[in-house]
Amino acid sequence: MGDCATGRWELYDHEADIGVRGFGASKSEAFEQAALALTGVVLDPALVESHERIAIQCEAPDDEFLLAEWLNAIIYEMSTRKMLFGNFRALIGDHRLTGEAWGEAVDPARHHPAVEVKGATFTTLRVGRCGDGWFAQTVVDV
C-alpha cells in the first residue's frame, strides 16, 4: 500500500463494482480520502467547486461500520440533493463521526458524471493502521 501517512486516495477493481481506499496520517484523514475516492468513482474531484457545505453525522459500533455509514451518508446527500462533493472533513471519536462535505449541484454539461454510486458494501470493508498512517477501504455498488 505504500506510504499510508500521506493523504491520498485510490480506486481498485472488484468484479463488477469499484473499491475505494483512502490513506492518511490519521484515521479521520483516511476517512476523508476515502470520501474523495467515492467522488472519484463518479468524476475527478478537482472538477467539483465548494459552493455549499453539508453537515454529516453518523455513528457505528466499530471503525469499519463507521466508514460504511460515512460513505452511505455522503451517497444519500449526493442523491437527494443532486450534488457532488469534492472536499470533506471528518472528526472521529467514541464511535461517532462529525463531518462536513463541500460541493455543488450537479451540472451534467460540465461534470459529465460517469456512473451513479448506489451504496457502500461490506465487501473488503476494512479500516486499520498501515505503517505510520491509516487506511480505510470498501467496495461501492455502482
The other form holds:
Amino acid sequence: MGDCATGRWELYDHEADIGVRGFGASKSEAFEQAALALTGVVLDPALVESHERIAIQCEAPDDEFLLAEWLNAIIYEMSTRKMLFGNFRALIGDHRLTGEAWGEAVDPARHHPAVEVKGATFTTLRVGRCGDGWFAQTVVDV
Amino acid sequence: MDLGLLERRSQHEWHVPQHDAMRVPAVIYASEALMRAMDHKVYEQAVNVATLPGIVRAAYVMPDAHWGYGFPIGGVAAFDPAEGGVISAGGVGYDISCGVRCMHTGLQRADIMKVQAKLAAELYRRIPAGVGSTGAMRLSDLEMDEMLMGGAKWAVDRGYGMPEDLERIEERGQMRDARPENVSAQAKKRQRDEMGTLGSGNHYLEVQNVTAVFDEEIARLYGVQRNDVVVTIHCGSRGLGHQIGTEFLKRMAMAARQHGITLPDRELACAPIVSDLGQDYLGAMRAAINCALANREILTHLVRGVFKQVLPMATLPLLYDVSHNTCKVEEHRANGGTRKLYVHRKGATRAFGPGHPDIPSPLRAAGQPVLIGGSMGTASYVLAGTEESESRSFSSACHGAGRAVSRHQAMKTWNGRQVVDELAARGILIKSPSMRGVAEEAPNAYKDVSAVIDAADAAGLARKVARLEPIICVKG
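Taking the form predicted on its own as the starting point, write out the structure of the form predicted together with the partner chain.
The complete assembly is shown below, putting the previous chain first.
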C-alpha cells in the first residue's frame, strides 16, 4: 500500500461497484481521507468549494462499523441536502466519531457528478495499522 | 472461476456439491465461456448463501452473476420460515425493488428518427436524472405513508399514470403488507423530494427499437413486433430504499449472534423470518417496493407527457413492470409438496411460467414477461417465463448483462465524450449530465448481453422473445 502515514486516498476495484480507501498518520486522518475517496467516486474533491459546514457524529461498537457509519452519515447528508463535500474533519475516541464536512450545493453544470452513492457496504471493510500509519477502506454501492 | 470445483450436470448447469457448512448445494446456470469469465467470488458467495438457516433446495446463480455484497448479484435463494429460514437485507440489496418497465409506443423507428434530437432533448429536460436531481413532488408525512402503502396505485390515484397500467405491474402495482411505520424518519427524509427521479449509475430511460423477434407467438401475445419502438425505464426505490438497506444491514449484522446465526461474511447479515427484526425488515422492504413502483409510475407519466408533446399519436400503454431486487413470499414446489417460501432475488428477475395466476390475464398463456436491461450501446431483451424455471430456479432468470470491467477501470479506459460520439455515429443519442458517468457505463464495460440471454434461454430459465436496441438513452 506504499507510504501509509501520509494523508492520501485512492479508489480500488470491485466488480460492480467501487472501493474507497484512506491513509493517514492517525485513524482519524485515515477516516477523513476515506471520506475524500467517497467524494472521489462522484467527482474530483478539489472541484468542491467549502461554503457550508455540516456537523456529523456517529458511534459504533468497533472501528470497522464506525467507518461504515461515518461514510453512511456523509452519504445521508449528500442525499438529503443535495450537497457535495470536499473537506472533512474527524476526531475518533472511545468508539465515537465527532466530525464535520465542508462543501456546497450540487451544481450539475459545474460539477458534472458521475454517480450517486447509495450506501457504504461491509464488503472488504477494514480499518487497521499500515506501516507507521493507518488505513480505512470499504466498497460503496453506486 | 476454477471449473474443477464444480460438477457439470448439463451444458448450462453447474453444481457445487454440499460440503462443510453448506445446508444445500449451489447451482450456477451459465455457458462454459461465461463460467470461465465469472469471478471466483461468485462461487464463494453462493457457497456462503448455501450455509444460511432454512435455505430450501439450493442457492441459485444466474448467468449474469457477479460479485455482490454477501449474496452474489444474480443470486436466488428461498427460505422456509418453518425451518428457521432467514430474511437478508443483503440478499435484496441497497436498491430495493430496482426494476425494469417497458411501454409500447405504437410507433416505428422511422417515426422516432424524424424527431430524434427533439425527443431526446425533451426527455432529458423533463425526466430528473443524476446526482442532486429532485422531482416536482414534495410529500408531507401523511402523503409519504400513503405512498409507501399504495405504490403505483397511489400514483395513479393522484393522476400519475393510467388505471390500466396497474394490472401490468407485479403485485398489481401495490405490494401488500407494507409497514410505513417500520421505515425510519431518515429514509423518508431521503425520499421527500426524490419521487419521479431516475437516479444515476446504471439507471436509464431508453427509447428502443425491436430489432429481432425470436418467438412470434409469445411476441404476438405481448404485442411486440419487429421494428416497433418501445420505451424502457430502469430504476428503483431511490434514497428511501438505499437508506432502508443501509440501516437493516447494520441491524442484522449486529443482531446475528443473538439470533444464533453464524455469519461467514458480515454482508450476509440476516435475521430469522419469524423474529421481530425479520418482520420489521419485511414491512420496511415492502414499503420500499411500493416506493419503487410509485416512482416508475410517475416517471411513466412524465414520459407520456413528453410523447404527447413531441409525438401526439403515441399512447404508451404498459407492456410490463418487473423488479429484480426483492424478497417475495411465493408458493413453490419443494420436498414433495407446495410451500410458502421467502424468495430472495438479488439481481434476478421473477419468471413465472405460463398459466401462473399472478400473470396478467392477456399475457398468462405466454408466461410472465421478463425484462432484461442491457448497456446503452448494446441490446435489451424481452423474455418469457417457462414452466421449467419453477424446478430450475424457483421461477427466476437473469436481470442484465452484468459488468465485465469495474467502474474504476472503465473510468480510466474510456472517455465519455468519445463514447457519446461513437454511439451518435451509430444513430444512438445519449443524454447525461456527466461524461465520467457515461465512461463508467460504456458498453464495453459490460459482458455480452446476448451470451447471457442465450445461456438463460438454453438453461430453461426463460425463453427469448425479442431484442431491443437503443435509439435514445437518458442516463443519470
